[in-house]
Partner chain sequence: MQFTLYVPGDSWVHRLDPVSKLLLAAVGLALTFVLPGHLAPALLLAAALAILATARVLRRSGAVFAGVLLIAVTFFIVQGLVYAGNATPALTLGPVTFYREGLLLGLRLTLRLYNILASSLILILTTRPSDLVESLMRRGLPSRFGYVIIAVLQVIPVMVEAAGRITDAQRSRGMETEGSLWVRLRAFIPLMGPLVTSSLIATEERALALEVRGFASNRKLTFLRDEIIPGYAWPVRIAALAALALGIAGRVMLS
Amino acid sequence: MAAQQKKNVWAFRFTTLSLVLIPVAVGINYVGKLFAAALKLPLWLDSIGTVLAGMLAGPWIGAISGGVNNIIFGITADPVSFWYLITSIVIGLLVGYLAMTGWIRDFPRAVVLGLIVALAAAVVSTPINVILWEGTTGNVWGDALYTVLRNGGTPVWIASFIDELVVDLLDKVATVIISFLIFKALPQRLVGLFAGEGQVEKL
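Chain above, on its own, the form predicted on its own: structure?
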């Protein structure tokens, strides 16, 4: 059974239910980002919906949820969001793949999953930060560390990566834990429908 699930991790799971999940995930991302900005938290909280979609419906739905979220947020609130579309897609793909291969089986694994997502997000976002913002992230906590590192002679790319990683470690671990708790709180029948254990219309 496990081998069969692993074999089908990258299978497209486009059902009516999974497509309904995409706008829901985008809405969760949108609210999370506005909430973090309103409270001036040292977090972004803009990937909870993407991570949850990946956990429920696999890598492709997770990736689409992340990409659509950045497009909508870029159009309606902040055009900078377009630049980080690739980061959101990578997060959706990564979480979807790892969730389907057992990385949300228990809480400790979910925490490790958050660390993996944080590292991936930092690797993907750092070049964008260097190109657009000379290495800063726009997060006051991370950028304070960036300034200290640059004043100490640390090269731009390394200082920018550390800036991004410090923020992502807190943000992505929190994001994955919140998503994991939501996932575990959902009715098993609903989770089973996303896993193809029920009668859901395929598209």
The other form holds:
Amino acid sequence: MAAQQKKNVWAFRFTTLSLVLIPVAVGINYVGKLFAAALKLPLWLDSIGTVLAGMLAGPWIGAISGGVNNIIFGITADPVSFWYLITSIVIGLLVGYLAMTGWIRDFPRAVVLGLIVALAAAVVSTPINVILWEGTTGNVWGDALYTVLRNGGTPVWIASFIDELVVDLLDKVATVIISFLIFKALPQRLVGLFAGEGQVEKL
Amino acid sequence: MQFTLYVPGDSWVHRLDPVSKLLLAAVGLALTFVLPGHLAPALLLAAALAILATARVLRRSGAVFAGVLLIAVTFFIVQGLVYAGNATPALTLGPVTFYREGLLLGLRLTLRLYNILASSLILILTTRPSDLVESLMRRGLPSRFGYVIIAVLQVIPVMVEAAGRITDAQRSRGMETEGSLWVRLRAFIPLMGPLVTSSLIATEERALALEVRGFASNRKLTFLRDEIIPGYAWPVRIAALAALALGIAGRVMLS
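Next up, the form predicted together with the partner chain, please; the one we just looked at was the form predicted on its own.
What follows is the entire complex, opening with the chain shown before.
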């Protein structure tokens, strides 16, 4: 996240190293979900890898990590996750962009980023929810709220958006904060490596 | 440790090449959205279940279906109560009334959910994921992208194992993994941090190892094994496309 990279935020950096980072990001997503389940947390925490990939290697690698994540789980474990491909891509893209511009400097900004990511995820997921399931998300608490809102006359799209947002809000803010704390604790050498400063991978 | 749903077997569906199964799944998904009403989607579901049954993967499918039962129940409750087209009361339980139109929509959404699952499972349960990626690479999927997908399948079991080791190590240092929500949430970072750091360090080594073996080379790749396409693959593909054409024709004629 160095200042000299401000110019080429959108530059493709498809080095071997950044390609190898993608499977690891997907693995981190998966293990994050396992840990969250093992600790019985009321969160999924299943996009930490996508967020970290964006912070480490920029928007493209972040987006591909998110996309590959949902393709993989779509074809192996959870067919429905495939339909939310775009949501994951947007998360990786957004975090990668803001990280590479140097915007994510301190803890308060990480919290704000969490809110932005939650909002973006809800905006992207809502049309999918409306097209596939007439607006519900499959989360009991979110859907209970949806029912109350619809009963009070709220339009489907707005009720569905709020349904998705309350489900996403805590989870995405926690995800981004945890990713930020881990990112800050990483050895500088690793961070520089993925940001393409060392170019160690070019033999 | 297995995180994929793949069930090894020797049925006709297992022996079918991955691309034909991908086509079957895609046709099933397309028909899910093309077919109107309730009867046609129900027949589609029956057809998908018949294929899953002949592939002898019905038990694993049942486990997946049971896993989303709560979502299906939600459809009925939510839409039965608040669907915009609700007009005819069907069922009154104390203070709440379920409407016929909403319950029918719930049925339609449930059929949609199970059709999406059943169609996808034809591919997922009977195809080793790496076989699918390999046959897509034969048909032009960039090999680097193919590597990324296959690497995920290899990396995840390794990382899950590492996660187990880290959990044991942190517990032996006295980390609390039970108690209030805050205690459990705080335990997440000492578990996740070491896993991320160690797997990122391993990434550098893997990148170097790949480079040394010519990963970045632009030579044309060859495959270790030949692809076996059974004789009935083309009839199956044509039947799938015919079903899709029939479904679209039916939809157009009815509307």
